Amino acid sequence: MTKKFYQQSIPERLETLAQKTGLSAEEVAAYQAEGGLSLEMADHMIENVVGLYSLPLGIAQNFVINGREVLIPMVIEEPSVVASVSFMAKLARNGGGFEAGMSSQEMIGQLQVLDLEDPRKAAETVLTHKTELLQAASDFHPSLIKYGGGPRDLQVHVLEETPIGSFLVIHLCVDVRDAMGANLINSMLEFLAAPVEELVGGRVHLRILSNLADRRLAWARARFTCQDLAFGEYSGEQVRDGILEAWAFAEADPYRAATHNKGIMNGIDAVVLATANDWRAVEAGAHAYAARSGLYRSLSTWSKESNGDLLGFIELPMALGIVGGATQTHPSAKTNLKLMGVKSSAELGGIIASVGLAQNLAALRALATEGIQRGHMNLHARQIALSAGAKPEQLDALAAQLAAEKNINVARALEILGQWNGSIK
């Protein structure tokens, strides 16, 4: 019998994935010894750099998104998490898969003017010359335009009674296709502070990109039936309306909230660190976004259709890149891309959309019907068995032990390795 992706060895599994996605053997290399990263790569990359720091490596499974068979890399420490978004990904088939996309490739700059007699009348100033100064941050950087991106608006804003007066803020917005886009913006943001000190007359103090990318948002959709939500002593119907219920309470209330968007941030950083892209950015973007009403909510949204089924949506800020950075110069990110078969930025966002929203129906499911206790402790009781020296071959029997004893901690690990030592010798 064919054994499942699970239950196959680390050898079998790259085998199988060398199978689906036609990775080389260089490719699959990369999975192996600390990710394909040579300390002598690493010391280029960032500074004082005195070793490698190793994270597991999971593929989630079951995944179709846009009609399309994804494997899905995830990066992360906590356990339960590619279990069960594969499993949500799994019932997720049933009503078509995920549908996903992202609204644009936009990303805002911003300049602060200070130093303005009137911010007002500097703020119509550059407007009437908002053609200029777009066309001048354009031929700045020709090789954008010439794939398909480039400066597309310029707005101008006057923020007032702040802890040092009135002034200037304006945005530049800039498609910047598959790269992140930072350094590209900064650097026009650079290049325009001169010919916009001489417009208004002020001073431009701060240039520099902004992470709430709500011009560049990712998000993703899909519908569960009642019969494939039913599990246990559970119907349908009861996992559907305990999991409205609970999303009602993150969408209610900032403290409930805070701790729903982290679980779906469990799934998106997996992805995002999995790509080498800048996670802090996406985290920063998303609770920001979460925010934009003036009361923190919930990410997600999750309603009941006319007949029945669940229905869940996402949709969030997504800076990522393709090209550039990290994303080409680490050889297990530039696997992990292959890996997904993405050919733009804006599929790798959809997709990480696709993983946060199965991450978050995975935990309200769990919290409406058993507690999320259950599954998750089951696997922390082999991080806890491996915390307390258990050797390979007593690893499942001793976190089996402490799941079922339901005393989960280092000490009872230590105490039934002790007994069974004791015994062997």
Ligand code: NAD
Contents of the next structure:
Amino acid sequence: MTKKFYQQSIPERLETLAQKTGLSAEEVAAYQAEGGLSLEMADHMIENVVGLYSLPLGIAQNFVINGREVLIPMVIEEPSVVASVSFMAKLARNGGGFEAGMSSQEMIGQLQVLDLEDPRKAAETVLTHKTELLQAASDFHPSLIKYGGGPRDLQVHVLEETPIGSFLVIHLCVDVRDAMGANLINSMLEFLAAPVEELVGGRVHLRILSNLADRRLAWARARFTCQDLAFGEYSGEQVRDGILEAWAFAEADPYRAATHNKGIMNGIDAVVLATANDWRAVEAGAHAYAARSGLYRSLSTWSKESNGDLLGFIELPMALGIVGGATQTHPSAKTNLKLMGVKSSAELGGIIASVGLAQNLAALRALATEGIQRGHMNLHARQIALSAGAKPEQLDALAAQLAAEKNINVARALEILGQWNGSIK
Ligand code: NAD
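Having seen the form predicted alone, the form predicted in complex with the named molecule:
What follows is the whole complex; the chain from before opens it.
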């Protein structure tokens, strides 16, 4: 019988990936330390480089998104995330898989215009000259137009009663296509500052992208039958209803919503990181979007279908690139994009939203039933065993003993290792 992916050795897993996806030997080598990011490359990426810092890269299984099977690379130090999203993806697959997509690829850049006699009048003037300003921004970046993107809209907001009085803010909305878009928009904004000052007077102060990318929303939905949700002594209906109750808590209470959304980001950040995208930008966008009503709420929505199925939906800003930044320079990120077979940043956004939804379900299902510690602690036991200095051949046995004793801490692990190693002598 062929071994399941999680039962394989690392070389066997690499072989499986190469066979399933057509990754070349060189691309697969990017997963190994010597094939990944070199010191020399790192030295060109940031300042004062002294080394590299590694994290585990795992491959989530069972995802079917918009009818396509996708293997999903995840970079994360926290145990149980890769296993639990894979399991939830399996349940989603039974319900037809994930449906996912994105609203558009538009990012917003902001110009802060100060020292205006009448900010409202200036706002009207900007709107009267919208077409010329959009044309000027387009002319500044002809290559973006070639890729099918470009400036799409210009909006004005007068902010009243700020600590420095009222001022004008201009929003430039740009379709950035397959780039994350921050550098692209920031340079467009810097260029537009002079024409805006010429038009309305005043002084253009800040010229910067907004991370509240609410015109670039990724979404995903999936359905789960009660039959699939049932486990142990819990019926499917009990699990479903428990999930709905847990979700209602996050919808109504920011203290709960923060942790609920942190769980979602466990899945999302891991894939954002695996593709060398800017996870701080995605984090900032997600949390600002979660608070858009004035109350910080859940990024996901869970409901019961008329046939009793559980339906999950998630929507959040997703400022991601498959070109630009480090996405095409980091060798492992390049391989990861190829592994997923993504052709656009919109496709990548839908995949990542699906992972967020899967991870959210994993946490809710555990919280609404046996609690998260049981599953989590078994995996945590391995980390404790590792940090206590267990040899590879001792790891499984030590983790199992710590979990069985329900006493998972380094002191106990050292004690057991002391006994074992003592008895070996
Ligand atoms: P970038 O500067 O590398 O620009 C992307 C380039 O890709 C453009 O020059 C564009 O012409 C080219 N391109 C090729 N094919 C394309 C296609 N199909 N669609 C679109 N463009 C295509 O990268 P960026 O995306 O402008 O900026 C991303 C970087 O900016 C990230 O590293 C991020 O960390 C950083 N950043 C973020 C913030 C923030 O989030 N607030 C602020 C500043 C910088």
